[in-house]
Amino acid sequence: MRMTPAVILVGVLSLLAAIALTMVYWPYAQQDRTPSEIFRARTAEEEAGRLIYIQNGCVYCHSQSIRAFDWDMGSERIAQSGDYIADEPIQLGSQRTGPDLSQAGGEHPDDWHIAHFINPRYTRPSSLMPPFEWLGTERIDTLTRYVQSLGLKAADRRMERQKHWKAESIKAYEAGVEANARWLAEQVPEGWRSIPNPYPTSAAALQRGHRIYQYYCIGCHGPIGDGMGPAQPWIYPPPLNFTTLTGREISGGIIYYQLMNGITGTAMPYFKRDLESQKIWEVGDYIAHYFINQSDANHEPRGIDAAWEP
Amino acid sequence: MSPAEESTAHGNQTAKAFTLTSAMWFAFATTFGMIAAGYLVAPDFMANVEYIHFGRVRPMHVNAVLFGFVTPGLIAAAFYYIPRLLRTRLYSERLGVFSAVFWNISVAAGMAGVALGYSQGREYAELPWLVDIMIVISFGLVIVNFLMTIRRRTEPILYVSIWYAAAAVVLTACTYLLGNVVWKPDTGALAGIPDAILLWFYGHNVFGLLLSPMALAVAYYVLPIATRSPLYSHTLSLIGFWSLIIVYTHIGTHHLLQVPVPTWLKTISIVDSVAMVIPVMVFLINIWYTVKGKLGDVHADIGAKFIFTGTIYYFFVNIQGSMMALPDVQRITHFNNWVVGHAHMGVLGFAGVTALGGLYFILPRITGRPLHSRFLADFQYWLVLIGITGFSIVLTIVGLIQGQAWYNGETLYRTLPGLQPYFITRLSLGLLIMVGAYTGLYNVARSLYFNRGAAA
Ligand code: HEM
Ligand code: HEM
């Protein structure tokens, strides 16, 4: 084969055109623009954070795109192409520095996002998320429409729930200590709440307790769990003061409970995605053993002893 | 006077002014490497410096590489090479030297429009629209000067390297236009998913309608003048010409196996994948063929050993990315370090490390003196492969991690204290990468413009 100038130009040009028909133009015509049962138009409010959301490049650490197989944050519902329809363009990403942001919306109250704007660490204290207190209030209250748009109509169901729990629980913590620790209490499942801590405390125990909460709680807790942590002037109601649980028959199921599921409606996340069951009983006897210094671990009723108790 | 010494008389003006262009960016984009893996290191370093903050100092890192570092280093050479295989003059020196000045131009407005938020957040389609036209128009001067330098030649024979060099521009300029969805200046995207299905088109075209092409000519030209041996075989590379052309470009859906688009376009994109080792062992088979036991005389000449290093990570980027292309593997592979793995071995240690040996290559030859220092060339050449291997293995080893961790439950909070002592490394790496890109710099620049060295 004699290489021309005419062969190399109109053979590479030709080639381009008919492959770019077919694995672009193709699709392109073919698609299916049906909405997914979740899919709404979004507010121009959140179209405007979206734009800070591209402009500042949250994309390169966040996906969008939920797969099968994943477990994380909004691994419930698997993604398709009818939620993207609008989106222009479209934010896949094709890095996870951080979590997928696919169901963001409603995970958790605004109060906790502008706090983790401000300072990821204040919220997630391990975080690797630069802090963007530099967007300004302005800005970081409409990116944080934004966040809580993303899932769309599944988004706007979670903030309903978030909404109803933030006015019950500023109702709570606004009757006083007392009133708000009995709230806090009564919004868990009765069998919860007999069940002390089911293992003994020991060094090694708190010692890992010690750990996961510096991992996790520290930010908002602060470091003697008096609910002072850097994050604290951001939330409201704020962060829990654990020693004012003193004397008021705080179980080990309860505070199992509040870590797993969270209190829906102020900043206190939930924790079952990222603790399995033996961290959280362990951080919830370190909180117990020496900010509110009470601690049920080992009471009655108990069952067998485990096997691996010394 | 010979067409050749004719053209060094003339000073070359396009070719330094490229290679200088090169040089001038690999720094300031491994500049913006190293501030965006501080990021990653301590996020609050630098917390509230706004136009370098983390998601716009990376697309600047990758821009600045791609449009700023590799492609000129490439394009220097073959203004070199155009010529001189032609046996003709280039078609306009003037021409050349505003190209590149409009080059620089535009990369640097790139740059200030990302620093300063107008970023279009599509990932190798940041640039504001209008930088992707002043683009567009860079590749075309430079379009018309490789053509016009085509019309005028007196050899009738094109060599590969013509061949390459010749279809990437051109077909750079056209997905270039495409993938920016230019006549959407507003978003500069699609909708939905055929956004994504573009974009990845586009994408992988850089690396392949691009890159690939520019650095493979390099190779074709270099390699064999070097080792004074004949190109082991012409239809092999008329082969690997074509099928790469033929290939490469049905490839872009390989980045969205894991999103709702049509299956039809996942399983093309997955056969012509694995279908990439048609161009890429032809090439690597006929071009180490051409230098066999000739290393040498590789090793002789630094721009040579640039370049065959090159050929290597060629071969070993290729083999991983047909093997990430497998759904099988990408369930472990995809959203992690061990993609920016693949990036940097594909970007930096072949086509990166290819342009640098380019840019040596024709140092000597364009200037008529030696270079400044041969020993500063081989310095940044252990650096640069020092630090690229490393990230090679740091950034495989830190994605299986993450990969394995998040396929088996665990969620993506729970491993980043993991992954500190990695990213510390890949910070101590980027030093080497950064001092041998400034190495570089000054070495380029006292051979170009300082050189007291005896003129050949
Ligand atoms: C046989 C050839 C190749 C194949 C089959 C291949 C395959 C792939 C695949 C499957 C991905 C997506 C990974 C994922 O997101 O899970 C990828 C990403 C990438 N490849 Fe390759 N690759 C090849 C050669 C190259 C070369 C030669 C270069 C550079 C010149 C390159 C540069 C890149 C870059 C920069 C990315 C990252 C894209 C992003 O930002 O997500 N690849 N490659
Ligand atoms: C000082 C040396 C360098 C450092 C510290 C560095 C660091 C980085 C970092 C931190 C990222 C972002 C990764 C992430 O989002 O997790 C990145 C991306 C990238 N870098 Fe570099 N880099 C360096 C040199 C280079 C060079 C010389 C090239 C090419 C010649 C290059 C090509 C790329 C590409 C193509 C990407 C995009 C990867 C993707 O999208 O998957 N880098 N680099």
Given for the second form:
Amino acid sequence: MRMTPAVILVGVLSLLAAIALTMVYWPYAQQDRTPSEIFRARTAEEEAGRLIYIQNGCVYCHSQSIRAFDWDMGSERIAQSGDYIADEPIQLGSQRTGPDLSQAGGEHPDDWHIAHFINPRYTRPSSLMPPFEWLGTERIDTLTRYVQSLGLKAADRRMERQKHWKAESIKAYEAGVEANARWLAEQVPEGWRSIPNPYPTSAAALQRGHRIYQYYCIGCHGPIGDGMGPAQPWIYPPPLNFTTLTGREISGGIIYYQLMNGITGTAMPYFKRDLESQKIWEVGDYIAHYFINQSDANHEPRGIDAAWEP
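Form predicted in complex with the partner chain already given; the form predicted alone follows:
For this one, just the chain is written down, with no partner chains and no other molecules.
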């Protein structure tokens, strides 16, 4: 056979057709279109938010698929084909410059998302995400509805939890400083309330805590811990003013638990997937030392010191 232009053209087209059949059409034909246990149809407002998501290229930085080897991310559920049967096009994504959003619904209350879309540095001070304030209030609200639907029925359950605790947190905040401080402490299990911070206060530890505070906390709680960070105008109840806790019995364990687990219903997120244990203890000691003006770091009851401690 002579390698004429016609033969080359036919060969190339045949190869491309074989690749398309194997990699595109065959998997599509074999796809399971049975709804998963979390599937539900989206509302018209959620679909409108999805269109805003697509138009602004959010898929370039955020995936919507958790795979079996992604368990290190802390997800509770591997994505299934039945999750996406109503999505066209599917926003699976190919990279994660930002976090995966497949189960983002109900991870935060609405006001956290609104502050985040206006300027991501308000809620995540080290975020690379561009601000979307230019979308305007109405479209940001619509986009928030879509993000809060991610996870479908599982997201609906988380949203119900957020709404319940949002009402409780507002009630506590509006009852005054004393009632709010008492309510916050009461949400911490009894055993944690008597645990002191196990690490000693040192110049190095406070510097590490300061750095973590700037990376994660300053956007809401502000540089002096008074709750007047740039996110504050969009959040209700507003971020906690740590200085109002001065003179109260606030143990390192209380601070640790609330940093680790967050305060559902408020814009205070959990950090158990972002920070290792020591970092949570040290940013907690930084808050206690500088803003609450009391620290129980390395007080009794104590266990054996870690090998690296002075």
